[in-house]
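One chain is shown next in C-alpha cells, namely the form predicted alone.
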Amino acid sequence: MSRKLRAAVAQLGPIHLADSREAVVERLCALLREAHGAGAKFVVFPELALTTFFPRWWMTDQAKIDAYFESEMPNAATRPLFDLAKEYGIGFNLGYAELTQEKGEIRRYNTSILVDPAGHIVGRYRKIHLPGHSEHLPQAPFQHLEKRYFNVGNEGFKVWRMQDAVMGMCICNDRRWPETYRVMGLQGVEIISLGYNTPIENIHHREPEHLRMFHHLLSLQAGAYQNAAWVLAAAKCGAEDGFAMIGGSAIVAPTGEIAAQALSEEDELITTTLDLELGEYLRRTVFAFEKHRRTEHYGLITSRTGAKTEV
C-alpha cells in the first residue's frame, strides 16, 4: 500500500527586535494558507520562529531575557496558528525558547514541537547540541550565546507517530552531529524536521561564507541517506537587524538526494510529496540496520566524548 505526504517546509526571513509575537503569527498563517492551497498536510516552521535570534546579544537582565520565552504552549498569540491548522488540518513543527518549572527550578531550553492536524502538541523535543559559549566576548562581531540562555535538552531523541509516519525531531547544531540522525533512524523514524538560525559569518574563525551552505547542504544529505529517511529543513534566515543568517530550506529524500530548496532569504513555502515507501526500500536493503550493524565495535561512541589518539 503506498504511503505519501505532502508537504512543506515554511522558511521565515528576518524577524527584527521590533517586531511582535502577534506580526509573526500572521506571518506564519500566511505561510500554512499557502501550504493549505498547494494541498500540504504537514509543515515545518523554523527554530525560534516566534521572535529574533536573542542569543546574538548579551544580556544580564533575567526578566529581558525572559521576555523571549513561552511558558505556555499554545498562548493568545500563537493560538491563531493552531486555530488555522486545525481548520486546514495540518500538522505542523514549530520551533520556540520555551520557560518551564521542573522539580522546582526554572528551566529554559531551545523546543520544537509536533502538532497533529486535529491542533493537539503530540511531541517535543528540547535542542540538544548547543552551539556557541557562555561567557561575554566583547570582540566578537556578535554573540552565540546559547548555553548561557539555555538548558541542555533533558528529552532524548524520540520519535512519535504522526500522519501515518514516524517522526522525530531536532534543531540547527543537532543535524552536524551524526549521532541525532541514528538515534532516531533506529527507532524507524521516517520524517526528520528541523528548524535553524544559522550565521552567515563564523564568530571564532574566517571561514569562506560558500563552506556554511555546503556543511549545512552535507549535513542534511548525510543524515538522510544513512537512516533512509526524509529530511525537512527550515530555516529562519537573511539580515535580522543587521545580523545575516543563511537561508537553504530544504527537503531531502531518503535518497540523499535535494527534493526542494529554497531560493531567497525571505518568507518563502517549498513542497514535495513525500513518498514513503523510499526509505522503507532502503531500510530493507543497503540500511538494513539488523543484518549489517556491529554494535560490538562502537563502545566509544557513547563511553567517551572527546577525541583522543592513544597510538
Second form
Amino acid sequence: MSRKLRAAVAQLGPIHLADSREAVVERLCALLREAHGAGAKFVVFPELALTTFFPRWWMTDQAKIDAYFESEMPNAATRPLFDLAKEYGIGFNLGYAELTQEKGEIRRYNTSILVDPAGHIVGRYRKIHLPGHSEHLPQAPFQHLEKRYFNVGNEGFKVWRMQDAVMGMCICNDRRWPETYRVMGLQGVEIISLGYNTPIENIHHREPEHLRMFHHLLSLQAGAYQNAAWVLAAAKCGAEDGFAMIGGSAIVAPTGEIAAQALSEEDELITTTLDLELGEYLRRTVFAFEKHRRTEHYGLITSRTGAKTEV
Ligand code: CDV
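Next up, can you give the form predicted together with 3-methyl-2-ureido-butyric acid (CDV) of this protein, since the form predicted alone came first?
Let's see the whole complex now, leading with the same chain.
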C-alpha cells in the first residue's frame, strides 16, 4: 500500500522586536489556513517561531531575557494555532524558547515540538548543537548568544510515530552535523523536520555570503540522502530590525533532490506530497544499514569529540 503524506513548510519573514506573540500567531494561522487549502496534513514552522531571534541581542536583565520564553505550551497566545490545526486535522512542528523547572532548577531550552492532528504534543526536541558564544562581543555587528541563553538539550535525537510515519526533529545548527541525521536514521526516521534562523553574515569567521545558502542546502541534501529520509526545513528570514537572515526553506527528498524551495524572504508556504516508499526503497538497497555499515570502524565518532592528529 502506498504511503504518502502531503506536507508543507511554512517559512516566516522577519519578526521584529516590537511584534507581539498574538500578531505572530495570527501569521502562523494564516499559513496554516493556506496549508489546509493546499491539502497539507503536516506543517513545519521555524526555530524560535514566536519571537524575533533574540540571541542577537546582549541582555543582562534575566526578566527581560525570560520575556522571550514560554513557560507552558500551549498558552494563551499559541492556543489559536493549536485549535485551528485541530479543526483542520493538521499535525505540526513548532519551535520556541522553553522555560522549565528540572529538579527545582530553572532550565531554558531552544525547543521544538511535534503536535498531532488532534492537538496533542507527542514529541519534544531540545537543541543540542548550540552555536555562538556566551560572552559579550561589543565589536561584532550583532551577537549570537545561544550558548548564554540556553542549556544544551538533554533529551537526545528521538523519533516518534505520527501520521503513519516515523518523524524526528532537529534545530538549525544541528543540521550541519552528520551525527544528527544518523542517530535518527538508525531509528528508522522517515521525516526529519527543522526550523532555522541563519544570519547572512557570519560573525565567527569571514566567508563569502553565498556560502551561507550553499552550506544550508548541502547539509540538508546530504543528511536526507545518506539517511534516506525526507528533510523539511523552515526558515525565519529577511531583515529583523535590520539584521538579515537567509531564506531558502526547502523540502528535500530521500534522494537528496530538492523537491520544493521558497523563493522569497517573507511568509511563504511550500508544499510537496512526501512519498514514504521512496525512503523505504533506499533503505532496502543502497542504504540498507544492517548489511553495509561497519560499526567496528566507527568507534572514534563517540569516543572522541575534537580532531587530534597522531601521525
Ligand atoms: N540559529 C542557529 O543555529 N544559527 C546558526 C548560525 C549561527 C550559523 C546556523 O547554523 O545556521
